[in-house]
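Coming up is one lone chain in structure tokens, specifically the form predicted on its own.
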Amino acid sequence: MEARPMRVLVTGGSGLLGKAIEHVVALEAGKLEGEQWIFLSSKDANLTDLGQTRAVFEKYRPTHVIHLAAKVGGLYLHMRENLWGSRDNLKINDNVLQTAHETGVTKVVSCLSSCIFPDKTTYPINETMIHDGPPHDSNFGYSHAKRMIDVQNRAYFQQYGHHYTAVIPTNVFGPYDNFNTENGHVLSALINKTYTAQKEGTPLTVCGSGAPRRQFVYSLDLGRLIIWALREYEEISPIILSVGEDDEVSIKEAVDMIAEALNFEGQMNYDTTMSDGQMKKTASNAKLRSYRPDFTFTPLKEAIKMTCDWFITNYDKART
């Protein structure tokens, strides 16, 4: 990195991996002496505007920028809207690159989705597979949206000689996501759904079959991860933050790690009438690995366990 002192804007800062990674930074000594941290919210700039990303980016001069800022949400609400998905995030991606640009930002790393890949691949995919064909018709608008960034990306360097990278990640979750139980990240949602169903003492219904695999990553692995590229990453081309194929679980047994997590005893209900989605999207850690053979990731029950106890104790503030 630069020797002059870095000042790093989060944009999404108060979501999940914002969250994920001003914890890192905080109570992990993921600040180093110098830098400055900025976590930007929806609150402090509405990043579709462009005039209201350039007032922020002016406001705080950032020298590298954690791109993390989408409209995002579960599966059956991308479904319902693949245009907003599209459009708002088409809008919050050029906006952030091009001020970016315009400003002097020295680098950029921006999150994408496993959920971009192609619907009709071999597997495990992996970082040069992202154009191979279109990804699945049920988040179409969003995975497109989130494709562009890397031509963005690869256009600047191309162009100016900019370091602007990607990460991506495989499903998340972890304090601070949002468990809405309709527009909420998969495991959220369930997580909320089983503690009020425990709660009230109801059956619990899971939408689809149960039988979805995918890799699930703990936010603040994720965090620790993004932070790593910000320093050490160099190339343009993305590259997959994930657990490794073998880590690959079903929806099912996710659903039977969060009742145990829960003390959920009752009566379960799969609704085979609902979507799947894609039924896996494995996806390749080789890369990571390269870079970091020695990075452990937390275990999946473990990090179950902490996000539902995370969620019991901050029910009254969490999204639901």
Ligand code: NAP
The other form holds:
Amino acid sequence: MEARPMRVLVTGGSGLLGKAIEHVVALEAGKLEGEQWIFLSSKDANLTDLGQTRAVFEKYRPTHVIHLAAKVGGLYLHMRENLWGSRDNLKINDNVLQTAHETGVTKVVSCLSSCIFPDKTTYPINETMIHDGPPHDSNFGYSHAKRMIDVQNRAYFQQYGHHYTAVIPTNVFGPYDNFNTENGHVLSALINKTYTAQKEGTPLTVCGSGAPRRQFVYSLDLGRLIIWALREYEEISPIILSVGEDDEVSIKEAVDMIAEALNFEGQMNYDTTMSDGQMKKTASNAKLRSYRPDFTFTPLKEAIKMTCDWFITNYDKART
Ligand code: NAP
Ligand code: GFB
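For comparison with the form predicted on its own, produce the structure of the form predicted together with this ligand.
Up next: the whole complex, starting with the chain shown before.
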């Protein structure tokens, strides 16, 4: 029997990743004949509330779900609010997976994060290591809530045969990011800080030593890979979606790329009273490459330039 076209519900559809998927669906033929794609924000339903979650699933009756909605933030937000990072995300994730089960959703692709892996581990990290020890202390609340998605995916498969799986991105950035200098992730916060320092002729303050290393993924690349995972990735165990280990850069190298993109030549100060967080969390993308040896990631310098241009053009509506 001809499979009926997918009706895809994207929770967290108004955020950095949700907007990237929306872009690919609308402008890169990411949508097939007859498919419907619905992009939710918290205004459509507060997913910490089971009643509202059931109501929005009843309204759209999805066949497939890309579950992105979460309380998300950078190192310093998590360090201040580990409880916030756990309670809201535990509720959101349990409500979405249980309601997907109740409404007969065929497949759910949820989004974990490379920060959930054990802090004391060997590198590179791979998908089998998720539960091998405590995560870094800076974000244990968010990390354990995300780990529980993997636990529930396995339980839904064991008990009901459901195909609920997950992807594990490393650090993501791009258009529609959260550019708030207190709560945002490093690249978006520093793009905002550098733009302000440039405009006001003041020094740029980078938090920490600049030595920690990260693998940065451009949101549009991740959007393309998450749509691929929805269509073709059939395992229940999660898959890391990231650039390779060789593309890992130090925070200092990333700051220099932002400064170049914004023509900032002013003074840069490294505030070492601020935490460095995890010094590294190098992740292997070997599993992804076994499926997608062809996939081309946007070079970091180019992606940072495009994000800076987007921020300047959309400064008035950007999250700052
Ligand atoms: P984001 O830009 O902060 O967007 C978060 C989304 O979740 C927004 O659409 C927001 O809706 C929605 N949301 C938040 N609380 C909600 C609630 N109570 N009910 C309903 N919707 C709610 O986040 P992102 O960076 O796109 O992250 C998307 C996913 O990727 C998350 O699961 C995150 O953990 C994961 N991830 C992100 C990164 C990264 O570096 N950004 C790295 C790894 C994994 P409103 O717009 O209405 O607030
Ligand atoms: O993206 P970020 O906030 O989080 O990056 P993590 C933090 C790194 O960037 C630290 C340095 O080494 C900071 O010292 N940094 C320098 C800055 N200047 C700044 C700045 O102005 N703002 C910020 N935020 N950092 C997160 C997890 O870890 O990774 C989240 O906490 C999520 O849960 C995310 O998983 C992907 O990379 O350290």
